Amino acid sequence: MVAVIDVQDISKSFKIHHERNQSLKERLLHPRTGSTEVFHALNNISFTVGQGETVGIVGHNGSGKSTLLKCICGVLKPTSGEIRLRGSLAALLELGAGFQTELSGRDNVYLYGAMLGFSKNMVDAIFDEVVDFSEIEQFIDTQVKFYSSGMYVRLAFAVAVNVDPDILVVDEVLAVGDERFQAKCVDRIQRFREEGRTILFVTHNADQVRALCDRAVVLESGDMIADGATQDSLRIFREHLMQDAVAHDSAQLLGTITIDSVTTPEGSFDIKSGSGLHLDAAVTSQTAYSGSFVIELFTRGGLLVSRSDAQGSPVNLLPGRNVIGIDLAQVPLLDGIYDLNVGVLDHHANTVIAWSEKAASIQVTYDGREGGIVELGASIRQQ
């Protein structure tokens, strides 16, 4: 596979300065005034990404993501280290940027192409599709300064979609747009993934990572702990997410409550659609708690079917092994492989206790000629 992104040691580093003089007058009159710290933003960071990947990077707020990705994108020089491009980039950084917030949209959307050199005939091909896609036809000629978010991030996704580029980078700002609009985004990118172009994907939200992703890439200050399949990645994520809270919080439960197993009676997971399932949750506990239980369920193409109520679904931890049993009265869900996560949370912060990710798989067989994830039962007459 021909790698288009391919990151060698990269390094950023920032100058942070404490009291520092402000005008020219106190610098002059008190030359050595305040102190500077050095802040290492990443630390010899290494990846390549092949054409036609859609790589997915997560980590905690400040753990380097953005920093990356400005890095890549040429917006930042890294410190040390190499970044090779094959092909065209479109990027989404962050809301609004590269936008002149006194011109309209419509000229910013030939500042933006002229960026990428493109010539006017080349935008004029592609504007109505781009004001087609951001919905904002009414304000293409207002100033940008006047945009809310959302319409900052329907212009600016139609942009970088709509200029045909070989890799796409996009950083966190489809949190801001609408859930109708943010469907639409997710559509066109999957879209994408199908012509073979390649995606950096920046979210905090996992259940997109798992969408969309073929791998992922986790960042924990600074430093990369994991590149790999995405299921592998976000359960390295999990486990941190994990360890930072509970030793914020309860630093005496760290690695005290462990996910051993989860099982069936019948010792299979094959079910018929529409049948119950009985599962057996075996966790061991060091110390007597109370908490919540979670179950996640997931497609192999990691779309999220469904996620428990863990506030309703309380669990009294004894020392030692305890069971916990998970009934599900019907699965009324199509021909597949689903994949279940389990977990133990924190009554009150949600804080992630215990985790097992992708713990038990479940085959389902339908019988009938459906398509889709769930069987709806209906019912079709004429009237």
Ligand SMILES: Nc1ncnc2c1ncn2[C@@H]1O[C@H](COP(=O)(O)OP(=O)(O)O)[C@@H](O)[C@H]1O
Contents of the next structure:
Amino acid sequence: MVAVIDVQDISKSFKIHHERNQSLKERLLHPRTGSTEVFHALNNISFTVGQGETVGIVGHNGSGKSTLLKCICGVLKPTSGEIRLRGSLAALLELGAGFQTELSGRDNVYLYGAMLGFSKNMVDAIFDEVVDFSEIEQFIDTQVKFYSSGMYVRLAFAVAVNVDPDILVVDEVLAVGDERFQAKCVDRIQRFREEGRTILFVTHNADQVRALCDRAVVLESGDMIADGATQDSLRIFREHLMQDAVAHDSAQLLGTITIDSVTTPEGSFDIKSGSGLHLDAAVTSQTAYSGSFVIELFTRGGLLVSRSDAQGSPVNLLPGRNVIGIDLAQVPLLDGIYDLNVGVLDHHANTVIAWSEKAASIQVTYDGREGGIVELGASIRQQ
Ligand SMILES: Nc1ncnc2c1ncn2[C@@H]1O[C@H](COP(=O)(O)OP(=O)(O)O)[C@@H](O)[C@H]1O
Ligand SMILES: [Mg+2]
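What I would like now is the form predicted together with the ligand, since the data block earlier showed the form predicted on its own; can you produce it?
Expanding to the full complex; the earlier chain stays at the top.
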């Protein structure tokens, strides 16, 4: 496969100057106090992205995702290492990067086009499509500084996808704006994938990574801790999330709760569509712990079928082995294999205490005639 993005041993550090909190008099007397610290935002990152691949970059806030994308797009110069790109690149970086806020939306479209090497005629040719996609026609001659963040992102996304780039780089922007527009953007990214273009995609939304990415890179405090198949990388990301949360909030919980297995009394995860399924999760805890239990079901294509209400499922774990029963009243899914993730979250459902990705795979057989992933039982007749 041809590498279109080749990141070789990239490091980036920032110099941060700390002013000591002094009175003006002290500062005049001792002008050179305060200190300069070097902050390592990225440490020796290497990976390549092949033609037509969609690669996700995940990591906590501050792990270095945006810094990495900025280096790739040439907005920041890495302290060491080398980046090679093959083909044209359009980037949607964090809000604030990109547009000239004093100019109108229209002028920014032309300016952005020019930056990517588009002549005025070429921008003319795509202009209507850009405005149409952005859905901000009535504001196109308004200065961008009066745009809401949603409008800004709409226009930026519309330009980036219409300038026909070989490589599209997207940083978090899909989190802004309403859900309908987000869905439209995700659709557009899907089409990009199908056209065989290369996409680098940063998000904190694991579901989007699952749905869109072939591969994912995981950053943690500037280090690359995983680069592999999406499912594997997300598992590593979650495990780190767990360790981190535990290290920060409740050190005594570290590794004390594990999900050992998910089994069925029948010993088989093969079911007929529409029937129920009982599962038992074996959880070993070294201490008593009250939290919430959550399950997620995904298609093999990475689409979230269902996630249980975490706050609605409290469990009181006792020291030793616990069995958590999971009853699925009926599974109206069509033919296919569905992967089950299970986890224990804290009471507020914002910290993962224990997690098992792909704890079980459920094989559903369906002999009805509907298509898709779920049986609606539609009956259609002429009135
Ligand atoms: N220009 C800068 N000067 C100093 N520190 C920075 C600068 N840009 C980013 N950082 C720091 O680098 C780290 C990584 O930031 P960033 O790449 O934005 O993370 P992410 O996008 O993963 O949330 C953070 O700790 C951030 O504070
Ligand atoms: Mg960021």
